[in-house]
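Only one chain comes next, encoded as structure tokens, the form predicted alone.
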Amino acid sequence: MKSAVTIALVPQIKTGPWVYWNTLEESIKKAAALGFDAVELFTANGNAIEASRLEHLVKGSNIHIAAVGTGAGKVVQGLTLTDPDAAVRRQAVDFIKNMIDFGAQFRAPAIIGSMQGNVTAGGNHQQSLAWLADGLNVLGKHAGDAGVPLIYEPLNRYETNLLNRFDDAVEFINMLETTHVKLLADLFHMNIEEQSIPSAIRKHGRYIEHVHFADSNRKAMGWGHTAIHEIATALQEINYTGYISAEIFPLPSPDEAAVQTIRAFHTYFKK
């Protein structure tokens, strides 16, 4: 398994659960100095960073890009895959395609979290899931053609009313036409929704492509009450080899959150 830490470069999401907020160069250098294997990027769009510049930075720091987040599409532009307006849904697909292409240059998948949207007031749940399936089918094929998976993230009930539990998410993606959609196991969301996180991981391990490493309070792992030892054991049992990425609040400071994260990673995954 490999460690990663988040970097957000979108001012509108300043209150979100991302560790580093400074310049890209400084954040990458800090991550590399602490021994992280990679960084997970949240940018305004797929053109926000010149690829050659990013390539220079990651090569110079001997670090990788773990994944790219698409959340700015919703936060900044108000786009989701389940908007009742077909034109908005098309814009959402185009935005995510652009993010897929950006990440694919670094063999990094795009993550669909908040851009999945919600069933709007008075809306129909099955219709919203049909819209979500339409979008994921198009985007999964696009990701496959680009040589990367597409990562779908089940969110907790307070952030979406579409799919919250792994059982439901797995059933849903198994009905898609594309086989390139995989799942993100976010330990913060799973702590709210799953009866047993280790059991969910063991049951659906072959679908897991990315892990968000966050404690029950969305602080760095070890600063909440998540039973991480049992979760780490489950990830090892399914032979998970992907990234363990800290999508957490930068508390009490970004540097302290990052230090605690890499300490916890080495404690549970690098024995």
Contents of the next structure:
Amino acid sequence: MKSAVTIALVPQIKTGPWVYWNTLEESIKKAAALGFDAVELFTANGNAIEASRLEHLVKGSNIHIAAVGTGAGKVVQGLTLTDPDAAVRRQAVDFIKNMIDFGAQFRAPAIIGSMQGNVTAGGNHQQSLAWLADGLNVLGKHAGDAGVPLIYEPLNRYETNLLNRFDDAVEFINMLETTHVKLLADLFHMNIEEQSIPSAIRKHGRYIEHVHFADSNRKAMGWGHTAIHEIATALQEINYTGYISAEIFPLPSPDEAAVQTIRAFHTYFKK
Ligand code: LER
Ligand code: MN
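After the form predicted alone, can we look at the form predicted in complex with L-Erythrulose (LER)?
Okay, now the whole complex, with that chain kicking things off.
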């Protein structure tokens, strides 16, 4: 398993569950100095960072890009894959395609979290899931052609009313036409929604391509009450080899959150 830490690079967004915040150079240096294998980037769009600049930075620091988040498409531009307006859904697909292409240059998959959207007031759940499936079919193929998976993230009920649990998300992605859509196990969301996080991981292990490493209160692992030992054992049992990426609040400070994260990573996920 490989360690990663998040970097937020969207000027309009001032708070959220990301460890490092501007600048990219300094954050990558700090992550590398602590021994992280990779960074996960949250950028405004797929063109926000010049690929040659990022290439230079990651090579110079011997660090990888674990994944790229697409959430700014919703938070900044108001786009989702389930907007009732077909033109907005098309823009959401284009935004994510662009992000897939950006990440693929670094073998990093794009993550669909908040861009999945919600069933809006008066909307129909089946219709919204059908729109989500349409978007993921197009985007999964696009990702597959670019040589990366597409990572779909079940979120907790306070963030989406589409799919909250792994049982439902797995049933849903198994109905897609594409096989390139995989799942993200965000331990913060799972703590709210799953009956047992280790059981969900064991049951659906073959679909898990990325892990968001957060304690029950979305602080660094070890600073909440999640039973991480059992979760780590489950991830070892499914032979998970992907990233364990800290998507947490920068509390009490980015540096302290990062240090606690890498300490917890080494404690529970011996390399
Ligand atoms: C995104 O990875 C996520 O977990 C959501 O809660 C958006 O912040
Ligand atoms: Mn997450």
